[in-house]
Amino acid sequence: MTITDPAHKSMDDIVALCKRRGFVFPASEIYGGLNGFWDYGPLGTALKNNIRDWWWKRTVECPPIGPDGEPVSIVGLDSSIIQNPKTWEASGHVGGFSDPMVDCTESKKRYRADQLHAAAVITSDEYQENHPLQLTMVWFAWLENDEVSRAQAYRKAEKFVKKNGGKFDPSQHASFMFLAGADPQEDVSIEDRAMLLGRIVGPDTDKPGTLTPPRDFNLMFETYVGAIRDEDAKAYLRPETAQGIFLNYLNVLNTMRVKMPFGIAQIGKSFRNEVTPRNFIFRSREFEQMEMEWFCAPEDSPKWYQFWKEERMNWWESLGISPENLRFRDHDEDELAHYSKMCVDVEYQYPFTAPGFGELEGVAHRGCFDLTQHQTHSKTKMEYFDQERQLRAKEAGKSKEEIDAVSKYIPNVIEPASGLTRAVLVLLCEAYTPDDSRPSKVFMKFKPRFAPIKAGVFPLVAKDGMPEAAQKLYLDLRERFAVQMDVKQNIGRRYARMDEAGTPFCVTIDGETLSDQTVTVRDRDSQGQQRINISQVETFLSEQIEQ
């Protein structure tokens, strides 16, 4: 049986395999590990620079085309993980970039407020008149998306129950923003919210009262620059790559044949110091981004908004993730980010979230404010003149304020911002197949394109001139497509091999390959096999491949 609902696979086997043939590792694994870092193994390195690769090919070297059906203007960009701390102050990050964080006096843990979730016990009589808070409900939390932490929760609701009478109520959900007191939609007395927060039994505890109230934790790693630790020489790894794209608009409009509209496209590391890393390379410390800017007149910012995200929805869909696996979640506004007037995120199905949802990429209309709080800070002026403009308002007999006003402004910004080390994530999950019907018992269903292995050159023994034949085949192949020779055990595990993974063709010269000069080709999916000439196997490749 072939397994493709997300909400089938396991999470602990995608990880197992991931470890097993060389996809993902534990960083430092042999002093125990650094929770929330992962190290990527020939398998992810390789698959991580194909989807990479895919990236900046269709948004830089060969962008869509756009509304007027000419392609789209964007340029590409490397910038310093380490910037002038000045830039973080500008962008909100030093003072706003935070999470309202929870501690366990017990456990000593710490957890993200708005991540977790509780459910009540509606307890007895007998239970509330010998409680010194006189509880009606207690409260069993869990962490969101985590069915296990959610498992538990439920199941120390239930012996709660058992041994204190009362009733559990599944149904009965709260987030811990609205029990801690922290959510300011909600009417209840500062008393009242203490005592909600004294019911509470968090994760990894069996008594209530042993959370903290929510409180804010900034997510920049911290760092200095020079020879002397103090104040002054306090800098930051950048928490997304977008604001050196804001620091270098200028440098690119001085330097490239750029008019508006355009795009500046950078790939690159960022550094969060996520309190509770989760899920595997969901939610870590260290991560690769792919975030383009794209700066637009004001009044053009819907038209565009629109435009990117149908592209990045088309884009997903290239990398062979099914439709049905993909969706649209508009933010709503008490989740939009200060900076934002509209949001929305392209999410995935995955295994832990199924049937649900969780977060892919977002595609956000940032106005005008990044390049506005820069040009304040730095004393620099972002304004663009719109040549174009000038003169269609010329030609319209306007007035000379009605011209300055269209033709220098300061450019809206719509900025479609992916994670790579995510987009790993979601072809891992989106090509882990079950399948009994094969000795490996799973294959890697990648798209041949981002396959990291192209192909597995065997010979059927290593004698009688097959290994020579082997070598010379695999030497031709590897000038245009990463393949792999192997002679080592029986062809059946080397097939088990590749399907693990997910090379999409093997192929096999064995005794008659030096008599006639074919070959056997399997295909991976399928497991179908074909003879051809070993002439056409380069032809062969490229066409599979490269569709």
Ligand code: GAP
Contents of the next structure:
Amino acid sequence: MTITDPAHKSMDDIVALCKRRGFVFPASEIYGGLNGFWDYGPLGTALKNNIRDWWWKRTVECPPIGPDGEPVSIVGLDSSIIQNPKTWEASGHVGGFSDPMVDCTESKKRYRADQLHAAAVITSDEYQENHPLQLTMVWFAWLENDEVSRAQAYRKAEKFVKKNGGKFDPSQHASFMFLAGADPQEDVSIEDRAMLLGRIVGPDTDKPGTLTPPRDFNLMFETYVGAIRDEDAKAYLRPETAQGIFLNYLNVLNTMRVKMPFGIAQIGKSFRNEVTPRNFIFRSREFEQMEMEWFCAPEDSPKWYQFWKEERMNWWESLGISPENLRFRDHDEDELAHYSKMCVDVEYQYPFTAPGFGELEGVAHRGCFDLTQHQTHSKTKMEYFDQERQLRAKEAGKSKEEIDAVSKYIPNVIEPASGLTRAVLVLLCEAYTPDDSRPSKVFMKFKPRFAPIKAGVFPLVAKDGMPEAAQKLYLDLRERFAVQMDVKQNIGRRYARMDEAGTPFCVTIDGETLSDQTVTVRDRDSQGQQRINISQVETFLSEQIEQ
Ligand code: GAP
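Same protein, the form predicted together with this ligand this time rather than the form predicted on its own?
Once more the chain from above appears, this time first in line as the rest of the complex follows.
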């Protein structure tokens, strides 16, 4: 029986297969690893490159047809990982890109305060009916004990309880009331909060009171540029690829003959010193992003937001991910990042979130926040003069003020921002298919286009001219496809190895090949075999892979 339900796939098994077959290894493993860092092995690199190339193809080289029936215009970029540090002041990352962090003095472990609720418990009978929700509120109230954040805590609490099928009644949740107050107007004293903290038992200890109060922790990795290590030489590894695009907006505009609306796309590494990297490569400290900034006239931005939202879902489905494992989640107003007017996440049902979903990509309406910030901080004008709008306004007989108002503007930005390494995780989870009926007990059901190896080429036995015929076919095919020749072990073992690698086809040269020029092609998913002429193998593969 094959298993496709994410809730029945084990992350431990997926991680083990990734290591066993060379998809993903812990970074610097021989030195004990480094938390939050991963190395992509030969198959993982090929899988990642295939996803990367498909995103580039569908974003830059062959982007979708826009809502008006014309192809949209998007150009590529590869900007520096380290930029002038003023970039990150302007973008808001120096002041605001932080997570609340809590240390345990006993276990010496560090946690993200807003994720701690899953494991920590409050002792004391008074708080026994404690609910995971309440601990989130503990940290919330502790960190930002003001009216606005308490009101937010109320809204979050209400949403959480309703989502779990309950009716929200704060008086039923003693510790919630204790912290957030019976109503959001009420302050919570520092003594009360200290007392509560003293009763909390952290996830990796038995003693209460070993957790420190949360404090803000900036997620950017710092480094120094040049020989002198002082404040003036401080720089940052980029936490997102997006800002490199904003910094080059004028360069692209002045060199590429693009006009509004248009996009700039970039794929590259980003770095975040995450407080608690977790769930394999889901949240790591070094990862890759695929981001596109779509610049448009402010009035057109709602149309483009809707367009990119739908296009991005189409793209994820084109990877072969089943639609029931994908969904949209619109951000509530209180969740929006400081730069964002509207945001929707594309979410995936990961085995570690199932039956719930987790973030895969964000499509954000960033307004004119970034370009305005860079205009202010760099004193470089980012305004766009829109000749076409000017002409249309003139033709419509508008006044000079009206014409100026529509033809000069700082563009708005719609940003589809996804993680390439997170996409790798999604394809690994989606493809992982336990199947008791086959020797490998599992196979990786990648859509052929994304499979690291497209075909295995096997001589049935290493004699009677079969290895030579297989070698010739292999040399021909490798000009076009990632193929692998395997002569070792019995054919069943070779199939099993390819099943675990997710190779969609195995081509076997046997005794008949030498007499009638036919080979068997074994299909990974059905395990069925068909005989075709050796001269048709290339066409067969290209038809299957390009689907
Ligand atoms: N420029 C906007 C931006 O960076 P984000 O939601 O912080 O937005 C976009 O990141 C995407 O990058 C996420 O949806 C996720 O796929 C990926 N991502 C973010 N942090 C990550 C991490 N620590 N590890 C792996 N992927 C991450």
